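A single chain, nothing else alongside it, follows as structure tokens in the form predicted alone.
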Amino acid sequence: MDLNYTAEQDAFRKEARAWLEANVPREPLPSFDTREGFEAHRAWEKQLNAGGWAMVPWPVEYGGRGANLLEWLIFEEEYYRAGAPGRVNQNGIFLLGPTIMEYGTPEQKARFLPKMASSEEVWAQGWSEPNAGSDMAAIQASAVLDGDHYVINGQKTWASRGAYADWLFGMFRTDPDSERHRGLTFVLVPLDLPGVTVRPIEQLDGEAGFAEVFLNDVRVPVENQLGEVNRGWDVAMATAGFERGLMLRSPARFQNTARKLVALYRETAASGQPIDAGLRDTVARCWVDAEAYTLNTYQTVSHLLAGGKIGSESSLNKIFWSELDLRMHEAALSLLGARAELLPQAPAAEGVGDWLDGYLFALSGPIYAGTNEVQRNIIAERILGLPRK
């Protein structure tokens, strides 16, 4: 692994920044987990796509820029130097997109691609049912052949961006006999068909993050099988693989709430408060973590570029990246000390705010993308070649 720019890459990094300096919005945009921001966020999106920067490695026909995954780490880190909006079509480009890459034929490529790009067709997860959480081998939602549809009954819930969205991709039972993570097909399923019911979720702010979704005698046509029929697991888990590895959560993420953490470290020694010790050692901690993680990642993409893959060491970047989000913003409030409890909107918040919303949502990481536990027991089982239980 070289830790060098190249002058093409630098050249790039510049092209990013000019473009983002010159579009990113100059006030925050509403969050996207009410209607408002969630539309409002889908236009930034097309701004993003028009520009070329939608998903910029993927191919220019199917509305990304040829970029490599290295100049996808660069502009990784404009984006968050730019203070860019959240990416609410996440589900669809950064894991569902590659999965399709991947597996999707021609037709299926030239049909979702593209629409994904612009977020004029935004993807919820389709994962979690209430009796299968982190554990999807479990899945009991079924889809059964009639001619050249697949009839769909069952009930997802926890689906990310479920409450707008336009589709939703998981997996369901196709062969009553199976078990387990056999007998089961992943399916493309639009949410406004009939049948279909959508339940939002509140999260802990309030905003309707997730939602239940019920389907009942969904017909969905056969061409939006994405893989083989009962060979739905090896697609998920590639599905899987992006999600913990290395696009859902890209370092430049965590690297730029290091930064403010540190910035705020300063402005509070600064004020003459009294910080202790452990307090400051915790935030040096989480700086030299969010470097470590992007050094790890560089090199995980580097091996990918020589033609590997990601496999179940997917499940230790899932564990650290979601385990320090938390410390850090744990180690924030902590600063904070009384004006850890305002809320963005909160009138006193002058710029804290933002520190509580982040915490709230860290407080899902190590659960979202398949537990912590789950996680730990994959790396028990196939990394370390420890017995099952």
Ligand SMILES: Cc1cc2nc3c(=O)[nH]c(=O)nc-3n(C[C@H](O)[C@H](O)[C@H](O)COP(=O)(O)OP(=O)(O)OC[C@H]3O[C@@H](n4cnc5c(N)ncnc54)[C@H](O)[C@@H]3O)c2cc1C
Contents of the next structure:
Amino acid sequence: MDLNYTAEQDAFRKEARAWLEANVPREPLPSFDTREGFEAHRAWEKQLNAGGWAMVPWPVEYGGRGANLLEWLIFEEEYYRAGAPGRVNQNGIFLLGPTIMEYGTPEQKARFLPKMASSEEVWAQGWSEPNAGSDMAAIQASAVLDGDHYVINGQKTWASRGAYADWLFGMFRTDPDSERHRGLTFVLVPLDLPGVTVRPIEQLDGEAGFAEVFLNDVRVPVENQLGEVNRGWDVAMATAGFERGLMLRSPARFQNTARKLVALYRETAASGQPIDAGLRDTVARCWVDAEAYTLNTYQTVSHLLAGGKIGSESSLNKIFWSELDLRMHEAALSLLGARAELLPQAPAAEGVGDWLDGYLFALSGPIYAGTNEVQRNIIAERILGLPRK
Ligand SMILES: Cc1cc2nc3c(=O)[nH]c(=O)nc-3n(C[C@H](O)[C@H](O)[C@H](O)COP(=O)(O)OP(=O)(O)OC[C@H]3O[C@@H](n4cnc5c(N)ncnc54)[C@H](O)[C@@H]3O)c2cc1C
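The structure above corresponds to the form predicted alone; please provide the structure of the form predicted in complex with the named molecule.
Complete assembly follows, chain above in first position.
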């Protein structure tokens, strides 16, 4: 693997940087877990799309730029460096989008992908149920065929962005006699249909970051089925691989946090405040780990570009980025000391930045996209070949 960029890649970086410099909002947008912030982020997605930067690696016909994964990494580096807003439609563009490209019919690709790229339709992921989180094969929400429609009943929970999203993708039990991961089908559900009740759930910061979704005799056209009937598990595993693996957590995100952490360390040291040697080592280690994650991702991309695939290794990736993100935020809070607890609007909060907010979100990293305990089971069984018990 050659770690030098080609002239074309350098030109691509320059073009992305110039566009972002001219277009990234000067002030941070309000949180997309509020209605106002959600719509502001949707408008930003539309602007990205108009500039041709919404979905860099997607084919041009679906609203993308047809770039390869290396260019996507370069774009992400520029995106985070520019301080651009979080992607409100990440469930769609990073998870469902690639799944539709793999499993969708030509009609589904044409129908869903362009509206996803422009965020005219923002997606929520509806997998978790009250009794089916880590044990996703315990899903009970059902879809019963009635003519050319499925009639859906059940409850989904913890749907990120669900409070304001337009559509939900999820798995439903289509074979009532089935058990576990057999007999499930992947279905795309509009959230404005009769029988759908969306109830927002507040997260730690008090904003409605989640929703529970109740489905009561909701009639969904059968053409919204993605992949084969009763084979939804295979489709969902592809989506989960995208979530744990490469696409959702670009290295630039962690490099950016590591850079901010080192800057905070320097400012704190310059202020004359004594810093524990252990904390200095932690900061250095975090920076090195963010670089290691980046190199590892470049290696994965090279493997994919050479025709390889990622399988259970995505579990290693997921544990690494989620634990690194938490360590970086914990180190920042230790550097800030008691001031770390100040909310941004507090009078003495200048210079504290958004570390507290980031920390609250980082706490959830080891839980979402499949808990780290479960990822460790996958690594033990599928990579190390250890027995199940
Ligand atoms: C920020 C955030 C965003 C989320 N977004 C979404 C979303 O958009 N859509 C969606 O569908 N869901 C979403 N979730 C839900 C998430 O996927 C679940 O919380 C997660 O899968 C765990 O399920 P659970 O909460 O039911 O916990 P449980 O499955 O009840 O787990 C409880 C504890 O038991 C451990 N455990 C369970 N089984 C095993 C096992 N076999 N071996 C070892 N330990 C085990 C778990 O690791 C965990 O520590 C989100 C969660 C968070 C925190």
